[in-house]
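One chain comes next, on its own, written out as structure tokens in the form predicted on its own.
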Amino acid sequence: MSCIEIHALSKSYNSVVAVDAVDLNVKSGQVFGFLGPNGAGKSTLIKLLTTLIQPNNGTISVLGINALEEPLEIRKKIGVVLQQPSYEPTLTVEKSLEKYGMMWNVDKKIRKERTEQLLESFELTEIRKKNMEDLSIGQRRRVQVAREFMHDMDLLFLDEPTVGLDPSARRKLLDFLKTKVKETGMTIFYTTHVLTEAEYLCDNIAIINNGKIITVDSPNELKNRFGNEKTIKIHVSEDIKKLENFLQEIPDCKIEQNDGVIITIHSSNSEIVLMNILKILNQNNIAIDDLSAMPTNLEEIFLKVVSDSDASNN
């Protein structure tokens, strides 16, 4: 079953096209990552999907509801955490959660139970009596995300929810989200600039650039499609300027000056390139201080896909 269906969706601000004829289908019961550089159209698309703004063209179906005809019906079934901080300064942490439950007409008994559960799950128990204005940015962000779980929802939009969180709090939040999706079957539409988060959390990922969807796939399939290159780095302490001409003739080989010399190989044929370089170093009696090989990660794939997209538009 599809949770979100978009067809030929466009949104412009004067002469700036923020979302450009986008087609997208998001299946229910998954964490769907939505990645892109700043200004790519991520926030605009989220505002369209959450009915905060109207498109210029195209259709939007969220949870089987026509977003253009019945926006209020959609708002009853979704949760939204945007990038902007949202809190009432003089409310305590627990009162903030309870008030949010009241706004959603959650039964008093259930409201109390969920408040306690969320205080524990988000490690807010020790600061439950503190006013929101006295919290750190990371603590406020945890409350902002936690309170969204005071009500039942089928779809949750999280726009960079881990901003300000330390590594431990970030991982606990990601694990909490994973568990919620598994237990309830809800769908999470998730944006982040931390690519390791997307790789750890998301079942599928879409990459947007210049208002257009470039690709949609699982993290593993993205690696299979775009990540066949490997990166190999060779560090030598000697000056190898005399070898530059030889090395420059080898494709996919780059020389960097950094406390000695680092030879970096980016290649889908890295083993062959590596053998050629080792042969040249051996012939010239140059010792290797260190050698490392790294598989391509999602961040490198993201940078490559976006760079290729920019190049094709120029």
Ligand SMILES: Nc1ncnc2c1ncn2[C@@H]1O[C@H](COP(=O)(O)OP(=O)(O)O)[C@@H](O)[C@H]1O
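Numbering follows the first chain given and starts at 1. Under this definition, the rigid core comprises the largest set of C-alpha atoms superposing within 1.5 Å between the forms. None of the values given here were measured: they were computed from a predicted structure. Compared with the form predicted in complex with this ligand:
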Second form
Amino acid sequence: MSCIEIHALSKSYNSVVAVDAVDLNVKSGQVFGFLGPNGAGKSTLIKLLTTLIQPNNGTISVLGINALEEPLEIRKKIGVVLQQPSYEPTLTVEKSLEKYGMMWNVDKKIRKERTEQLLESFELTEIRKKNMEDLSIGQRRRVQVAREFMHDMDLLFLDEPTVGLDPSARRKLLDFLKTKVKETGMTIFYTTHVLTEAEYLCDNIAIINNGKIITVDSPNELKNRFGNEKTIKIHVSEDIKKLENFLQEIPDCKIEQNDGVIITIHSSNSEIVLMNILKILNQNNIAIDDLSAMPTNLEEIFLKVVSDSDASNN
Ligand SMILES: Nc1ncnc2c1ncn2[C@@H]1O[C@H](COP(=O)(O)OP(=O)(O)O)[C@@H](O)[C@H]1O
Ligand SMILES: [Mg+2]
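Counterpart to the form predicted on its own, namely the form predicted in complex with this ligand:
Once more the chain from above appears, this time first in line as the rest of the complex follows.
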């Protein structure tokens, strides 16, 4: 079943097109990652989907409900953690959870149980009596995410929830989310600008840049599609310009950078390219200090996909 369906969705702020004619279909029961650099349009899309702002164009259906016609029906069924911090400064951690449960009309007994479970899962037990205003950014963020789980929901939107968390808290949160999706069949819509996080957590990843979706794939498909890519680095002590000129003649040899000492090449046909490089070095008596070839990692793929889409826009 489709959990989110978007068609031709656009949102502008004055002259800035934040979301640009987006089509998207998200199936339920998964973690769906929305990955893109700052300013890509992730938060705007979350605000549109959670009915906090209105689009200029297009249609949105969330859990089968039309967002333009029945926004309140959607809000009853979803959870949202926005990017901006939101908390009551003088409330303690445990009271924050408790109060959230009350807002959602959660039964008193269940409220108590859940509060204890969540304090534990989010490692908040030690600071349960502390006021929200006295917490670190990361601690506050953890409370903000934890309290959302006080109520049952079919769909949860999380907008960069791990910003400010240390690596261990980050990993715990990701594992908590994974387990919840498995146990309950709920859907999580998760934005991040960190690719490794999306790779670890998400069943599918949409990459967004400049308000447009560039690609939607599972992490494995993304790797397969770009995974043959290798990054070749050649350290050259002299004649670097001459070598660069020769390299430009090799097919599938894309020179990413020449910083005067190291030439960096991306290639999806690296074995042939390497053979050709060695041949050129030999034939022309060019001395090198080092030569290496490594699989291009997903972080580089992400940066490349984004910069390719920037280039095709300009
Ligand atoms: N309230 C606003 N008023 C004007 N411009 C905005 C507003 N919110 C976002 N933008 C602009 O819209 C674009 C997308 O922003 P945003 O959705 O916050 O991206 P992301 O969450 O991916 O960083 C950016 O260029 C941003 O500056
Ligand atoms: Mg944002």
